[in-house]
Every structure is written in structure tokens, then in C-alpha cells.
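Coming up is one lone chain in C-alpha cells, specifically the form predicted on its own.
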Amino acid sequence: MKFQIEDVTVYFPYDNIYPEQYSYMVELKRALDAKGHCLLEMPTGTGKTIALLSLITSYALSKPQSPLKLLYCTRTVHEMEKTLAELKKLHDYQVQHLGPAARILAVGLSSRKNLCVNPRVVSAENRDSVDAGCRKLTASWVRALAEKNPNVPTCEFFEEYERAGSGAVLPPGVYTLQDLRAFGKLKGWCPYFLARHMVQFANVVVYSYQYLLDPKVAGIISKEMQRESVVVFDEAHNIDNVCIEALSVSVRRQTLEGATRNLSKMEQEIQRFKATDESRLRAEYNRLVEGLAQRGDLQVGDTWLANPALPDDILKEAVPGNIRRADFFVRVLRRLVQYLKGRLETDSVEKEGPVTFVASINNHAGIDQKTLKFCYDRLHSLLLTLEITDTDEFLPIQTICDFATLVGTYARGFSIIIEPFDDRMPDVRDPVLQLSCHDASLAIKPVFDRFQTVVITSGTLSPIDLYPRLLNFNPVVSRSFTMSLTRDCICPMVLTRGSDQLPVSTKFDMRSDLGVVRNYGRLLLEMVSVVPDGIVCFFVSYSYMDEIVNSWNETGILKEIMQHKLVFIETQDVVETTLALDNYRKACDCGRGAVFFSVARGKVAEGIDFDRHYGRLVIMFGVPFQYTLSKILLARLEYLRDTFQIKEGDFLTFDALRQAAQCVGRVIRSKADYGMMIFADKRYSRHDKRSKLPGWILSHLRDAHLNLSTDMAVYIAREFLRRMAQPYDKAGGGGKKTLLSQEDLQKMVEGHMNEMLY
């Protein structure tokens, strides 16, 4: 269907709409009209992504003497996948209305190991043996090496590629990581690159948060992109973790002992160099008195990831004397891994600033902070004169210059933390050296200056007005959008006792409590022999998990529960979980039924989902709070409260609240769809925890479920259940229509017309 929004025409490749997604679009328009950025929580299962995709592609058509580009951030592959799936429907649907003038270039773009093609590196097992082996290939000097030499192995689809040179170009369409392989195959070019030469030139990019977010990887890929573009976080509920992530670094033993054979490799390599080609060693040592090494000239192949410091925060000037030769270069660095080695030897938890830091380092190993700064581009520089291409292997001395050149950046918003050992097991000894960044607006920051809009959205940014605070801007538009619904098909409820009227928590002093684990146990009991399908359980940490599941084995109610359903388990191990996965929705195809037992925060809490028959009812067993004995994350509330006045029961409840959500939300994913929440502990029915849920689901939460126990969380269920399996008028019968077809948007847009006339 096509429609109208002020003066843009929407394409929209479906014949129905929903009314949250038509008001979810005039908001988004309003922020590209004005130029500014937004906050739009909408509820999950109500066709986020095609909203997004239509509007911004439809007013980039609609105004070609200024083109828009659109840089779409997802979280995982899978989501950048479904992302392109949806947007190759809306491209087809807009071609076929508007001919060849609607064709677009939108390019997925994700890391070498999803992209490359040439057998003998892709085999690789991690993501930097991987980059490894593409370095080996094509790193200049190594392709100079085989012109002289046959027999040095080269990268077949590099060269061809190379070969092509402004010939290799992707033609409009939408390609999605696998089209892009199948056509580096057929043309024999490298996917890879290609798709990277081609993100400046294409007028949709997916990509992960990583790209835009983290300034190693930014630096490379997102500096050509244009201001005017219209950036979209999908699923942005834990952007602020995000972007702590980007500019964190810790350092353990491992990775200084690694650091400590790495520097002895350089110095080996040093001195080859010395004594068969020492003009090499001086043309870097002239280059760096005249400036940095200059990015820009690099070949493409040589490329490695770029400062992590942000972009406005790099000096612009030359390297520091000390630091010039290689030699004394890689001393320095020794005396730094010797400081810190030195640092790890504590028995007390020790934390401290950035500034009494770099003192502290001034003092004892003589480096001052402008040779820090410089620690990570003066390594940079190192390694391509020493011709290195094992870059997985010198991950360690990486690390360590990130973590130099970040102290030497910045002076606030960061903590450095050594801990002896991990509070959870305080007997065995694993130093660790923490870089902790406390701002998430200092990653977010260059995104918001440098793009006219942003736009974050998720199915979960409750309470919405806490994410201008985090992240410290101003949006122009910020709005939370209800579930339109022609039946009830969300049922939350929570539970605050047990059959036994003794209350249910996971609070500290009660998690154990055998009681507790008794009703817990009891009530899952009693809902496997109520609801048909799927049941997906969240506990609060994999600790927590492993202690109820082992009582329940002792006590014998697993065995009850695994007489009517099959029981999975969610481990740390992706392989094992993405197994049992696969076997839980075969016992839920066969109609056997499963429980599916997981962690919030886990990886199944955040990208996979429950819908239909896989997921009919989801129990949230607690409020999943960090761990709030965690030093990290006391210096984070500390830094919160005395930057953005955010109380430190303010945040980590809503932490933990944003997690329940995104765990229960899991089930729905469609409005055809239907499926019981169940909030089991008592905290959950204090006004102060339940406010911060999302508004889709408290508008379901009726205050007559709000402090059951099992027994009438089950005649709930039996209830709720009984109703849904009644015929219903998809389309939303009587007063209020929730799919509503081209003339029903129109009368309704008339309406709102009419309205504001009278």
C-alpha cells in the first residue's frame, strides 16, 4: 500500500498496517524534518523494522536534490540478516511502482570471518586468526614479495579485485552477507573489501554498533560517511553498556606475559632489520619527525584498526623524541609491562583515577602521559615497518597500548581497578587491571555531533526520559507507543507467594531459603501440566540456575516436571546451547513440549525468539540485578550520581527492569501470537519496581494479578488459555480496528483532520 505523511509518500510492501506503526512513522518524520535525534519505544512484534525502513527510504525518494543515507546498527548477524530480508520486499515493492528510479545500492557489511571466501583462511576458528589470514595474503609487501617470487601464496579473489580496480563495483540491489559471497564467487573478487569500498557509495548500510560505536573500528570504516545521514540503533535498550564496552580495557597476567614475548619478537625483528635493510628503520624515524604516520596512503590490505581514542580527542602533532626509534620505543613499552606487572602483585582491591595513574606511572617507569597517548599509533607505525602480518598473535602488546593510550586520553569519566581475585571465588589467586569507562556519552558523543539524526529505539526504553540522561543529549522527539490489540493476548502476572503463603524472592537472604525453592519448583510443576508447548524460565545468574535446578533434582520435582515435558538447559558454551535450542523447538514442533531453563543477560535473553507454540508462557524467577558487589559497577553508580544526579537505586532498578522486559518479551512477537508472563518474585509487586516496566505491558497488567500465589496463578492460566483458543476477527472488529487497509488509513487520517478543524 502507499499513503501519505505530510509531504512524503510512503511505500509500504504490506496490504495492512497497524496503527502504532502508522503514529510511529509521523514521529519519525518529525525528527528528520527537524534535523535532530529521537527516542521511540515500540512494543516488540509490531513491525519495528519495515516502519523504520519504509519512512526513511520513502522520504530519501521523495527528496532527491538532498540524498539521505541510512546507517542501520543491529546487535547480532542474524537481526542484520532479517534487517535486509525485510528491506529487499520494500525495494522490490518500490521498483515495481516506481520504475528504476526507485533502485537503491544497501550493502550488510560485517567482519571477515561472515564475508571471506577463500577456503584456506575462512577455516580458521576465532574472528583474529581469521583477520590473520587475510593479512598474510594481502598485506602489501607480502603481494610485492609474490611478484618476485611465484611461489609466495597470495589472496586469488584480493587480486582480482585489486586487478579490477575502479571496474569493481557492486550494482544496485539489496545484498545481504550471503549474496555478497555468492557474488565475489561468481565475479572471483574478494566480498569483503568489496563490500567496504562499497559502503561510502551505498544509500543503506547495516552494520553492527561496533562500526559507529567503537573508534578502533570507526576509524576505519565510518569516517567517510556523510552528516547527512540518518543513523537507527535497533534494539537499543543496552546501548549505554554498548559504549562502556568500546573504551574499556582490562589486563590480565596472560596478557602481559604474551605482551612480553610479543616485545621480545620486535626486538628480534629490530635487529634483522638492522643489519639487512636499516634505511627502512630510518624512513619511519623521518616520517615520525615530520609527523604521525599518515593514515590516508595506506593500501586497503594494510589497514589495521585505528586509534581507540575518540576522533577529537587524537593529538595532531608529532611523535614525542623518546619514542621515535624503534629500539627505544619497545624499551618503553617493556618498562610499562614491567609497571604493570608490578601493579597486578597487590592482596587488596585497589582503585584509582586516571591522572594519579599516569603520576603513579611518571614516578616509577619514567613514562610521562604524552608518550602514553602516543603508545597505540606508535605501534601501529612499528608493525607495518616491520612487515608484521601475525596480528592475532600481537593482540596482547595491542591491548596493552590501547590501555596506555586511553590513560594518557582521558582524564574523567574512567576508573583503573586492580582486583587480586574475583569476590565470587576468593581463593584463587587471578589479578586482573581494569580500565573502566563510567560515561556512555563519550562513545555516543562524535555519533550525535557528527549525524542530523539518530534514532534509538528498542522494545524496551522504559522509563524513557533515564536514556537523555545516560547519554547526554536532547532529543527532539521521545515517545512510547502502545500495542494496539483486537483480543487480550498478553497475560502478565505476578506472583508473590506460593501455594504455602510463604512469599517468593531471589533477594539475598532468601534465595537459598529451601521454602522458596520449593514453591518455585512447585509452581513450575503445576504450570507444565497447565500449558500446552513451550515454557521458557529465566533465572536471575547461572549460579542461581545451577543451585535451584540442582535441589530440584534432590528433591525429586524435576522428575515430576519431566514426566510431562522435556527439560533444557542454557550453559556458557554457545555450541551447547545453540544444540539445545534446536532440540527444544523439535519437542515443541512434535507437540511434546519443552521448558527451555535460561540466564537474563544471557545470550538466548537478548537475540532469540520464543514465538507461536515455542514460547507460550515465560517465568521470570527474580529481578535480575547486576551484581552489586561488582567494583566496577560501584564506580559507575558513584560516577552517575555525582555527574548526572542518578541515584544508585534509581539505576540499577531500572537495569534490572529493562532485562525482566526483554527476557518476558520474548514471546510475543506477533499480534497473532499469544503467551503468559510471570513475574515470580514479591519485589515485583511494589508500585516503585513495577513502574519501570514498558507501557505495552503494564497496560495488560490488571491490578487483580498482582500479588497471586500458584494456585491462582493457575486457574489464571487455565482461564487465559481457554479464551485464546477462541475464534477471533483478525482485522479488530467493533469500535477500533487494528489492521487497518488503505481506505481505513485515510478515513482515519481524515478524521484526525476534521478534528483539528472543529
The other form holds:
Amino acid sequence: MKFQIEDVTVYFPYDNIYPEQYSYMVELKRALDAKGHCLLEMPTGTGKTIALLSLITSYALSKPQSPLKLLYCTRTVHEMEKTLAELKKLHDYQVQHLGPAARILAVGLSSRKNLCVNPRVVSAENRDSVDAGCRKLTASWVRALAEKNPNVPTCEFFEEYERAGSGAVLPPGVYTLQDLRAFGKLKGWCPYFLARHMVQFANVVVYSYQYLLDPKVAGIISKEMQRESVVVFDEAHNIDNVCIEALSVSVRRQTLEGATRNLSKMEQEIQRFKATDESRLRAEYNRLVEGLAQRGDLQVGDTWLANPALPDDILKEAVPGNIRRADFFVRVLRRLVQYLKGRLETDSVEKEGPVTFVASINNHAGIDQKTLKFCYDRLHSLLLTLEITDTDEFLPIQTICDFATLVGTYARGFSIIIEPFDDRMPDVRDPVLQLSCHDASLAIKPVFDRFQTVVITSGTLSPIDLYPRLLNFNPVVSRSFTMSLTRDCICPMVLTRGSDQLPVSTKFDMRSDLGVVRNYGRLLLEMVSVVPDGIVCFFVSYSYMDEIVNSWNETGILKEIMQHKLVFIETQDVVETTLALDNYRKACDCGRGAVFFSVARGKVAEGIDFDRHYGRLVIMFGVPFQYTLSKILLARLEYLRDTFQIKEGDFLTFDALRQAAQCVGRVIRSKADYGMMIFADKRYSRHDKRSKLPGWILSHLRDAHLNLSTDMAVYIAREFLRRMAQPYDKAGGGGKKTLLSQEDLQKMVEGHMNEMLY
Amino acid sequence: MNNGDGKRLNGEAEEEDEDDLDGEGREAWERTYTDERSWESLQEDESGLLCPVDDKILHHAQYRRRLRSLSSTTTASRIQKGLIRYLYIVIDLSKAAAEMDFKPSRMAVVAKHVEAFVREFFDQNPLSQISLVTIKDGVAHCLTDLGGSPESHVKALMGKLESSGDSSLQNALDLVHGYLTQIPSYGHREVLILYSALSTCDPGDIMHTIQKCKNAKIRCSVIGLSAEIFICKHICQETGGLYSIALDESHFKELILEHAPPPPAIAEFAIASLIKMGFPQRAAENVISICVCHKEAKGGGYTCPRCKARVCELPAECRICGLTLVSSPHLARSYHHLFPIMPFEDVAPTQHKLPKTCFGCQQSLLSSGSRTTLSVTCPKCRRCFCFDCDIYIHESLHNCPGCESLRHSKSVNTAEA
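Please supply the corresponding structure for the form predicted together with its partner chain (the preceding block corresponds to the form predicted on its own).
Following is the full complex, with the preceding chain placed first.
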């Protein structure tokens, strides 16, 4: 369908549109007009992605004089493929209506692991070894060698791509990763480098968060993006954590040992070069004297390290004299590693700010702040000079330099925490030194500064006023949309009491109380006997899950549950969990019924959908607060309080409730679906907790469902499931329209105009 | 549910607990009322009398019935119907059937309505046969063989009403499949499963069994008593059956009776074929002879025209020569399925030229009180009817009074002229 939003003709590839999609587009259009940032919350299953894509591309089409680029960031490769598939449909529709003028180029960009077509390289097991395998074949010196000696292996796809030179371009169209690989195979060009090259010219780029937020990667990939771009962060409810992780480094004993090995290897290489090819080291030294501006004239295949600090923080200075010579630099690194080793030997938890830490390095190891700052660039240059290609082996030393540079660059917003052992297992000595970033706005600031519009959107962004404070920006539009439903297909409930009317909670003093454990068990037992197919349970942590499942097993509750449904458990092992999930789905499919025990903040809670019969009910046992004794969290809370005036309690509740909303949101993936959500903790009935749930859940949470006991919940569940199983009219009968056709929209817009006139 | 007693005992403790909470706990009997707030929907008409509250539910049911009749007639105005049906009714008697959310228990309610259904079924499909199967302890068991006598089925079912163990859809389907593949090809193979449980414990791959049923052209329908189960939905989708969930007892009755009228014929079986049938004579009351069905000496009954054996009831298959025995009224009663009356069309309430009363019942069609009565019109004779008459005409009468009187007056007119 085709309709008008103010001066933009929007092309929408479906015949009908949801009313909330329409208002979403209107808000988005305002943000684009204002060239400002925006924050939009809309529940999952209402077609956020297609609304975003179709408005932004239509906006770009309607204003051909100012080309607009769309950078669409997703969290996973799977989401990336889904987005591109939607875009493909949209593009076909636009071309069909507008002719060839509507042709755009859209590419997805991912790591080599997902794009490589060279069978020898892509067979490696993890991402780092694929990267290293690629570099072994494509580094400039390898290729120079290969010219002289045909026995040196190179990558034929890369060679072919290089030979094609500037002729290697993608014709307009939408390319998923699959399409890119197919195209690369057909032409014999390397899809990875082709995609990286085409990113600069494409109208739409779909890639992962890291390409914009992690300064190490962003420096290489997103450097040349124009200002007139729209950046979209989809599923961005955890964006602050992504930002923080991008700038945090943790160093363990193994890292230091690996770094020591790396240093010895480098020393050997330096000796070898000294004996054979002294001039190379000399040339590097001269280049360093002139400054680090060398990055511009590097070969495309050679760029693989970039500064972890942010672009504007890199000073345009020359590398300090004491690390210009290769062997001096290695010696400095050795001292640094030695120092860190010494720090790890502590018996008590230590917490320091970057300034004191740098001062202490200066005292003990004699390395000053400026030297630290340049560690990463210097390492980069040295590894290139030494022609090292197996980069995956040099990860430890990279981590150390990463750490050094960050510590040397930032004086605020970070802290260094050394813990000799994990709090939960005080007997096992596992020292770890963490440089943790507290300020999410640091990593995302350049994105806000550089691009004209940044859209942050997700199904759960409540409370929506906290995000601008956390990320330190001013949105021109921030709105939360609710879902228009033809029937009440979600049924959230707050369960505060067990069947014996005693309160249930995972509060620290209550969680191991036998009565609470038993009440939770009875709740699940009652529920498995009235809910068909799949049930998903979320616990607050792995240890709590272990504890409660154990005691259910002892009291025989687990056995009774198994009579109704099979039980599957998420573990920290990815392979095991995947297997459990597969079997869970199978059990739901064949009618046996199953329960999945999972952990809030775990892999399953973040990325796996339990739609349709795979999740008819989700039970959230307890409030998933973060581990409040964690030193990192405490440090962050302190920072938030001092800098952004966000109270500790507010932040913790906000974070716990967004996790809970994320967990329960897994069951509803479309409007035709239905599901129940039980928040089993008495704390949910308190207003300060409950009000932080997203609007689309709150609007269905009726007063009568706020303070239930198990037997009442069972009764409600029975009624709800019966009601939902009845056939219904999908378009929404009567006055409340939930699917708008083109005519409906026109009428609505005209009505609106009339209202404005009178 | 089962905590009801415990809850009442703990009533005092509960009140203390709730002081710090919102104080919103209510007794179980209050709950439904607070949820629905039914008193708010009470309305008075102009003379101060209370209007019925539940017309929404009523309208929904009517709407649904209309929808069904519309959908069955949109494809072609005259569909071939399967009049000779072989229906297996599978009754789940697993542990879940003892649940008390239907009063007195699920299985008692099921049995009660199966009885009504069996009678209604034979009334509408005199040429068809039914068999009862029960699932108990994960095993399917054939309670009665295919037969045309409602009494024997009902009696067998009532004697076996106890529940235990799990339930297995696969076992039931396998059993039914084994029986149904033996019946002649002109007959319609159907299974109606009345399912109380929420899961199925199967010995093997149920998908394989479903595929087998699909290949054997067995139409499987399921009526659930608790909630929608994916596998049941899948079975119905694959085999072209209906899947529905009962809200309460009256809804269950409605749903099960939906299966009484014959379904449209499956295309591949819709070839015309000749079936040999006998029309036995009723024997005189005073001629005593031994019947083949009960092996008792009695008067009355019917005599098979081919082998002269005596049977008690029609329709039946002769035990001796295997001839299908029917009476002509049976055939005639099936006849209306073949020539259904057209579904009536909705009339917009704003049209003014409408007659004020329903042609059927002479009740006023104008809006009474607050609610507007919808009216419908026959596409042939253009008479207007109310909703109730619409349902009555389509489901019981099978003749349009408007068209009939029209035909009648025409013939009178021609006779006069």
C-alpha cells in the first residue's frame, strides 16, 4: 500500500498496516525532519522493522537532492538476515511502483566467519582463527612473497577481487549475507572485502552494534560514513551494557602468561630481523618519528587493529621516544606485564581510579601515562613490521595494550578492580583485574555527534526517560507505543502468595525458606496441569536455579511435574543448552508438553523466542536484580549517582524490571499469538516496581490480577486459555480497527486534517 | 480449585497478611463477579424492565453459526455431502477427565452430551454408523463396534465411566485407523475425539500416524475440554477436521452438535457409486420370531428382504447377508442436506422500507430498548426474518416459509386463472 505522511509518500509492502505502525512512522518522520535523535518503544510482534525500513527508505526516495544513508544495527546475525529479507520485499515493492529510480544498494556486513567463501579458511572453528587464516593469505607481504615464489599460498578470491580493482562493484539490489556469498562465488571475488568496500557507497547497511560502538572496529569500518546518515539501533534495550562492554577489559592470569609468550616470540622475530633485514626496523622507526599518520596509506588487507580509544581522543602527536625502537617497546611491555602480575598477587579486593593506577605504574614500572596511551598503536605498527599474520595467537598481548591505552587515555568514568577470587567461590583462587567502564555515554557519544539522526528502538525501553540520562543525549522524540489488539491476548499476573497464602519472594532473606521453595514448586505443578504445550520458567540466577531444582527434586515435586511435562534446563554450556532447546521444541510439537528452566540475563532470555505453542506461559520466579555485591556494579552505581544523579535503587530496579520484561516478552511474537505471564514475587505488586514495566504489559495488567495466590492464578489461567482458544475475527470487529487498509488511512488523515482546521 | 477448603480455613491468617498489601484478596465466589463487573452491564428498557445481560454471548453464538453456514456454502451452492458416515467417537478417560471444572466432572458431562449427540446424529444421518472408543491408562479400547443403534452405544458408555492414567492420541488413532481402513470406500471415515488431557504420551512418532490417517482419508476432529493443544490443532489441520475448545457445558453441547450434520464430501471419494440397500417390511406384532441382533424371541421388528432374517431396529446391516437395511423415511430425512436453503443476507438496520415484523414469528423487527435487532432477508423471496427465525429455518425447518408460501400462492393463482 501507498500513503502520504505529510510530504513523504510511504511505500509499504503489505496491504494492511497496524495503527501503531502508522503512528510510529509519523514520530520517526518528525525526528528525521528535525535531524535529531529519537527513542521509540513499541512491543515486539507489531512490525517495528518494516515500519522503520519503509519510512526511512521512502523518506530518502522523496528527497533525492539530499541522499540519506541508513545504518541499521542489529544484535545477531540472525536478526540481520531477517532485516535484510524484509528490506528485500520492500525494495521489490518500491521498484515495482517507482521503476528503476527506486533502486538502492543494501548490504549486510558481518565478520569473515560469516562471509568467507574460501573453503580452506572458513573451516576454522572460531572467528579469530578465520580472521587469522584470512590474513595469512591476504596480507600485503604474503602477496608480495607469492609474486616471487608461486608456492606461497594466497586466496584466489582476494586476488581476483584485487585484480578487478575499481571495477569490483555490486550492482544495485538488496544483498543478504547469503546473497553476498553467492555473488562472490559467482564472480570469484572475496565477498568480505567487497562488502567492506561497498559499505561506503551503499544506501542501506545492516551490521552489528560493534561496528559503530566498539572504537576498535568502528575506526576501520564506519570511519567514512557521511553525516547525513540515519543510525538505527534495533532491540536496543541493552545498549548501555553494550557500550560499557566495548570499553571494558579484563585481564586474568592466563592473559598475562600468554602475553609473556607473545613478547618472547616478538623478541625472537626482532632479533631475526636485526640479523637479516635491519632496514625494515629502521624504516619503521623513521615513520614513528613522523607520527602515527601512517594508517591512511595501509593496504586494505592489513588493517586489523585500531585504537580502542575514541577517534577524537587520539592526539596527533608523534609516538613518545622511549618506545620508538622495537626492542625498547618490547621491554616496556615486559615491565608492564610484570607489574600487572604483581598486582594480581593480592589477597584482598582492590579498587582504584585510573589516575592513581597510572601513577602507581609510573612509580613501580617507570611507564608514564603518555607511553601507555600509545601502546596499542605502537603494537599495531610493530606487528605489521614483523609481518605477523597469525593474529589469533597474539590476542593476549593485544588485550594488555588495549588495557594500557584505555587506562592512559581516560581519567574519568572508569575504575580498576582487582579481585583475588570470585565472591561466590571464595576457595578457588582466580584473580582477575578488570578495567570497567561506568559511563555508557562514552562509547556512544561519537555516534550521536557524527550522525544526524540516531534511532534507538526496542520492545522494552521503559522507563523511557532513563535512557537519555544513561546515554547522555537529548532526543527530539521519545515515545512509547502500545499494541492495538483485537483481543486481550496477553495475560500478565502478579502472584504474591502461594497456595497456603504465605508470601513468596526471592528476597535474600526469604529465598531459601522451605515454604517459599515449596510454594514456587506447587505453583509450577498446578500450572503444568492446566497449561498445554510449552512453559518457560525464568530464575534469577544459575545458583538459585540449581538450589531450587535440587530441593524440588528432594521433595518429589519435580517428579510430579515430570508426570505432566518433560523438564529441560539451561546450562552455561552453549552446546548443551542448544540440545535442550531442540528437544524442548520437539516435546512441544508432539504434544508431550515441556517445561524449560532458564535464567534471566542468560543466553536464552536474550535471544530465543518462545512463540506460539512453544511458550503458552512464562513464569518469572523472583525479581532478577543484579548481583548487588559485585564490585563492578557497586562502582558503576556510585559513578551513576555522582555523575548523572541516578539513585542506586532506581537504577537497580530499572535494570531488574527491564530484564523481567525481556524474559516475559519472549512469549509474544505476533498479534495472533497468545500467552500468559506470571510475575511470582510479592515485590512486583509494589507500585515502584510495577510501574517500571513497559506500557504494553501494564495496560493488560488488571487490578484484579495484582495480588494473586496460586489457586486464583490457576483459575484465571484456565479461563484465559479457554477464551483464547476460541476462533476470532482477525481484523477486529466493530469500532476498534486494528488493521488499516489504504482507504482507512486516508480517511484517518483527512479526519485529522479537519480536526486541525476547525 | 482443590485448595478451596484450605483457603477457607486460612481465612483469618490471610487477612492479617494482606494488611500490608493492597487488600484486594477476595473469596473465590466473589472473584468472577469482580472480574466481569456484570452489574455494570445491566440496562433498563423504556418501561423500566431489566434487559437480558448476556446478549453479547448470544449474538456471538448466532454470528458464529451464520459464519459457519456461510462458509460451507460459499464454495458452491450445492456441495456433495457425505451421507453415509462411519464415525468413531474417541472419549478420553485419562486422569484429566476426572477434573471437576465441569460439574460434576468432565467425563460425566462428556457422557451426558455424547448421549444426546448420538441420538441427534442418527436423527440427522440415518444411514450412518457410530462406534465408541475410550482411552485409559495410555491404551485405546474399543467400547462398541460400529453400529446404528443409539441405545447400545449409550448403555455401553454409561457402564464404563471411570478414569485413570495418561492418555495417548497415537494409540487411539492407530486403533481407529485399523478399523476404518476396512470399511467400504463410499463411506465417510470420521473420528471425533473428545479430549480432556493436556498432553499425550505416545509410544512412537505421532506425526507418522497422522500422515497415515491423512492418507487413509480419515477426517479427525477434536473437541478439547481445557485448552488449545498444538498437536490436536495439527491433526485437525492435516486431516481437514474441526478443532474447538469448550468454554463451558452449554458451549460444549453446541460444539459437539456441530458435528451432527454431514460434512462436505472429500473430492476423491465424491464419485458416484451404487450401493445395494434393502427396504425391509415391518413384521406384524403377533408373529413371534428370534431376532438376529439380540437372539431373543419377540414380535415386531423388520424382515430382511434378501435372507428373511429378523432385525429389531433400522438402519442396520443384516447380520446374515450383510445387506444395508434402511427405511424410506431415513433416506428422505437425509435428503435436505443435499438441497440446503440459501443463507440469508444481512440487512442494514438503517433501511426504511423494511417491513416492521419478522415474516416467520411476526415479532417486531424494530430495535427494542437499547439493543438493535439485526434482521436478515432470504435472497429468493426477499422476506425479512429475525435472527432466531434464521437459525430455526436453517437448522431445523430446512424450508424457507417465504418461498414455500410464494410457491403455494402461485399454484393457487394459476389454478384460479
